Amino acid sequence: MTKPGWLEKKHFNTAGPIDKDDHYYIEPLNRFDLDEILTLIHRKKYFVLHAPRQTGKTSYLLALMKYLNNEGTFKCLYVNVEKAQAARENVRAGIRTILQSMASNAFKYLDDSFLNDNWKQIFAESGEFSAIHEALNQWSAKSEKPVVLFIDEVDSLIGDTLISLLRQLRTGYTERPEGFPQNIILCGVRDVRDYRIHSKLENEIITGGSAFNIKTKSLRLGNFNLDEIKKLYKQHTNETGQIFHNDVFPLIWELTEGQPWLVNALGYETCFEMKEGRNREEVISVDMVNQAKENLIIRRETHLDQLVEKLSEERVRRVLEPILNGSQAELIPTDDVDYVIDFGMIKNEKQLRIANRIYQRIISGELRKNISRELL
């Protein structure tokens, strides 16, 4: 007999990095060529990873710095630096909150207390546009180790919060590793180079390909793969014993197209949401997948609520609109296009096209809608 829902450790997950302990999960460091992103750091660059929001960006920084201070041949930290973002142009307020999250890490993750210790009396000394840079480097030369540093959500912030902050690591680069981190690894949704960051202080367009013009290289990380979403639901069925359907797997790939956050929804919202579906002796059919797609489209969560939002931006409309209605994609601009592609809601495979047939639906229809209300 097998256990009711309640006592079941294990689940889908469709918030926040993923616990091992308590979800079901494709081993984050698999999800890059792990010889390819140890290269890039013994070697001493800095780069970029950059991926849709819910991808598993963040699991995967969390597990690689695990993994490198379990080798022991570096010091490494990972920040992330999202509640800065409430400090807006208020470079003084944003860049005290991101050393107060450096230290907090360094205290929590390593056990390093000098940040802790020092950062304060750092940016009383150096001012808001030098304080990282020099915090960096009184805890470089004083690791032992040489530091890798990962920066999440980097592009979250705002204008000139963001221009000091990526001014500040690209001034400490020469003097790395001995006094600064040896690698730093910028982490977001976009690609900094596409930055296009707006300056009050200098009045004018600063891009982030200026800001930070020593970054060696871009990495995306990608969707999960038709046999990654069988493994994943694999770990539902030797943990309760439930079924899925064989067709089920070709169902949610269409549906999905391997988006991370949209598997693991599914899967949750089917086993366990739906009153059908907590019964571990029903198997897992199409019919139940494809009433769970319903239900998620209909509730719009988070995650869907997000693309949403994304339809209010002229240059997404400029984007959408053209492929949903067959007219001239080719003219769109560049620029929009990558825009777009970057936050996972296109795919440009021989021509652009909606990502997956769940984001069909809503775009398709928040678009009608949008354009029914224009017309009134």
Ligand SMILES: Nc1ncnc2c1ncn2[C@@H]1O[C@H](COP(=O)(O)OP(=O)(O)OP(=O)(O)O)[C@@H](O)[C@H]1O
The other form holds:
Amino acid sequence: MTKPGWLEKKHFNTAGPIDKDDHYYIEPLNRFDLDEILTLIHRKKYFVLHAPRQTGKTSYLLALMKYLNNEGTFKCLYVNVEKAQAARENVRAGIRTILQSMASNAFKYLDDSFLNDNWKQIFAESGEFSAIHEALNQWSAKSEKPVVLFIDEVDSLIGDTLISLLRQLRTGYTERPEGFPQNIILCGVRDVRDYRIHSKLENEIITGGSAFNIKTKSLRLGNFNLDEIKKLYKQHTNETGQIFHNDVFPLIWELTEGQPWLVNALGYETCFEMKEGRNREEVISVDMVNQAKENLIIRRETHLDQLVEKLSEERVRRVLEPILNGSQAELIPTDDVDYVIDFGMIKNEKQLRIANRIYQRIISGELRKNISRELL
Ligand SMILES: Nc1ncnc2c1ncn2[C@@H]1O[C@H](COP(=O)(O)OP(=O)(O)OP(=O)(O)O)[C@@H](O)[C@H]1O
Ligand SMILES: [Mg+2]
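Rather than the form predicted alone that you just supplied, could I have the structure of the form predicted in complex with this ligand?
Full complex below, order starting with the chain above.
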């Protein structure tokens, strides 16, 4: 007997980080070699973790924070600085928002009220160009355990706000571990090294590599492999009894090449949205997955919309157009190619190609639309 849909506890996640109680999931901590990560942490390294949109960066950092805090050697804090994006180049507003987020997260995740009690005064006394350094200095000095800090969505910041944050972190580096976090992981879509940040205050372009020259390593989170796709879908079978035809897995691989959001979205569409697939007695077939793919392409949910938005950048089109036309892709500047690879849109395997069949459909459809618009 299968349960009616509303009694099923779990589903494929298509919005935000993994919640182990509600979602099918691949153990986030296994997505990197945990020993390698722990070695970097114990050696007091600052490093970067980057990956395209909706790959599992935040799920990974939240799981690592939990792991480290349970293990007990460190005091680990995750903070997402995306809210400060709205401040744009207003350094004062941006840094204030970051401090506030750090303070509330320290309270929420660690039950530690030091930053909550003190950040406003520190900000008033030290000002925006020094307050983060000062707050982390005082907090680390007071903490019995070495502090480890994860800063997520760092590349949502721009201009002098981003430069100021990076420089304040660099200033504190030599004071670690007693007077500053012993590790900082910066997380975003691109590697800090590749940021070219326009400073209005200094009227020049500052590279991320120079503002944050204390980074020792960049780790890139990859996609799922075929085994992981099967493992994820198997959880649905275990939970509901619903079976996937064997041919479904190679098809999902071909359509997504393991891109984590796409893998989940196909699963969700097939088994939770489509009427036929909601019947748990029904074996999920290749035709149903193909129909789910069409539905996703037509609906263009946030993930696919973000892809389309990127196509408005001249730099991105300069790379994609020759790849699609099969013409002179070798003449595209490497910097531009790397930029588009960082967004997960293309792969460089012997030759450049679009990263998966779903992206291929969306990208070629959109660019063709643009070309016909230009011809009108
Ligand atoms: N461990 C996992 N197991 C299964 N699916 C996952 C896992 N991690 C991520 N995903 C899929 O990726 C989506 C995005 O996860 P998450 O928010 O952690 O990624 P992100 O890289 O931080 O995304 P963003 O770029 O939007 O910040 C999830 O909604 C889910 O579809
Ligand atoms: Mg995220």
